[in-house]
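Listed next as structure tokens is one chain, alone, in the form predicted on its own.
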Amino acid sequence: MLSKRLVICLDVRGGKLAKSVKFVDTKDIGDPVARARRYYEDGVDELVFYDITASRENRDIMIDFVEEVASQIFIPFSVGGGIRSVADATRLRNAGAEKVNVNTAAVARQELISEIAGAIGSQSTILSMDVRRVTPTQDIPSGYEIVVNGGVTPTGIDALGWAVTGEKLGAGELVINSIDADGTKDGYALNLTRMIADAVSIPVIASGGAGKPEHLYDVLTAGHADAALVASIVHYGEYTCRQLKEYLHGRGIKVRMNY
């Protein structure tokens, strides 16, 4: 059995670590590079960095920032926000990012996923999906819709169908960001995560809603996720990476005790 992963998300806005609730009311809360180093030393398995305004502002991601992070940590980390071409993805890889996350630009042009996977490998190509629950319709039968531009623009695209399409196009992993659960600390969107995890054969990272260690256990078992992404509970000092992993280990979840 493969180990389950603990992933920490660092949303970056204007070079500062930021946090929101349901993708709104965003506040700056610190230095993302210093936090990355701290979480690395505390045993996190992976880090994910999102430049949360790059797509909305139609600008490139900050390469200098990626290079600085890469010099401070020695674990896998992925970067997303403003990636619109193979050149963007390659530049990030050369700057030290192990994986790239595509989101808005991939919705606008699906071929981007295949192009990036062909250039840097499926294992380095992550499809990040911002998802909001809606009333089921003929176009959105799952009741979950893809939203882009940092959770601002609804697309009318069914999340389950987009996940399956993303895998077929070459994505090697999915990040499922529940807008409804984001920052609430009320638990992950288990139904959403399980539905998508059961429909694809690539790893699924659950994102949004972690408030206590039990929530991670729930999404890694009942939610069928391969990894649990956390943010608020570590950013605000409620739990450390070590405490979360020790809890999961104590509940029989196979995790890497890499500290």
The other form holds:
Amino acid sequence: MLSKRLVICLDVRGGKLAKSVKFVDTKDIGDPVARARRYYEDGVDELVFYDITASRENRDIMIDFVEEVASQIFIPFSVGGGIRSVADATRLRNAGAEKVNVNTAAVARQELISEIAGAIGSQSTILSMDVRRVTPTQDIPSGYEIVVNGGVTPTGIDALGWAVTGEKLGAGELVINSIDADGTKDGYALNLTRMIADAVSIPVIASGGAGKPEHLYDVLTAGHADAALVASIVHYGEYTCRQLKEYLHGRGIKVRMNY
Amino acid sequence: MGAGKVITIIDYNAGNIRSVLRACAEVGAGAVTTGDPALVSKANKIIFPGVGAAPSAMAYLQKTGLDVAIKNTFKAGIPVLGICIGAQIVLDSSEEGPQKCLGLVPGKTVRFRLNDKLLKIPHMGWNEVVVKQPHPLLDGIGAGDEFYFVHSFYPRPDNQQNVYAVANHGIDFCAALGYRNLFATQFHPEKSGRLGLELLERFTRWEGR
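What does the same protein look like in the form predicted together with the partner chain, given that the last one was the form predicted on its own?
The next block holds the full complex; its first chain is the one shown before.
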């Protein structure tokens, strides 16, 4: 039986680690490679590096960065931010990333998902979606809307429909990031996560809102998520990976404890 | 001696070669990558990695003559470690396509057929590997030890004595097989943290017996 995964997201800007609150006001907090290595040794199951500048000029820095990470950590990690083409995805994959995350560019041109899945495989193609709660309308019946460009631009696209479309196009995994919950530390968006996890047959990583170990437990049980993504609660030292995993293990969640 | 031997990682256009190379570096093993059958024929120790699909992998091996080189080095008693696709195409055939595979170990690679709708394919993530028979490369692996998997097919050796470890995904399937100087894992030791690196380190010391 597969274990539930603890995933840590590191926002990277110009090779430095940053953590955002509600996607604004980012501040740098250190060397991401050293951090990644520390989390790796402390038992994180997977890492996500998000290039929050995602500019074209930054591409080569990001490739070097991925190479460096891949020589330091020996668990799967993914990279996201500004991936616009099969060439971008393939370069990151070849540099050592197990998976790539697409987000805004896939909303702009959804064929990007099938193109990347065709080139590097569905298992390596993650569709990340930033989601905001809205009043349900005819176009957005689920009451959850996709927002892009780091959570600032509404799209009019229904999040549930987009998740199902993403799976059909070949995404092998979904990251559901709640803009409403992100940075609040009040817990994951359980209803949103469960709604999407129940509608697709690919793994779902819940993101946004983790403040306490109970929140992880909740989203891995009531939220039906396969993995829980955390950031600030480990970046600022409130909890270690081991503490989070021991908590989950103690409550009967199957997690990887030997590392 | 074994630890001093350079490992030859077969590069046959099937991804993740560099992950394996970096993992070898991490455990202090000298390793080179090559797609040249002549160099594979002269190797002292081989890692046969791979992600992707069995049909394209086999087509590439046949086109380049690597298939013959791998068979000959296996017959010569050189230690071989297969990983993922490298654990599948060492068998006679694969349900992934009509092609013949390398046939180093009697058996067939088959697709997961799962009744439980909650079980997802590909089988992707961390899962416990349960040792069924002792093997030098599995030394020290104990209860609850997990490794990283990404696959939709799994190897099914004809003879149970070739199955050294299993994992469970709806059914118990072969997670590691062994036959003479060949050992192969369906999981990815290069992506399985400390436990995976330790397995690679044991391979650097293994003489194939």
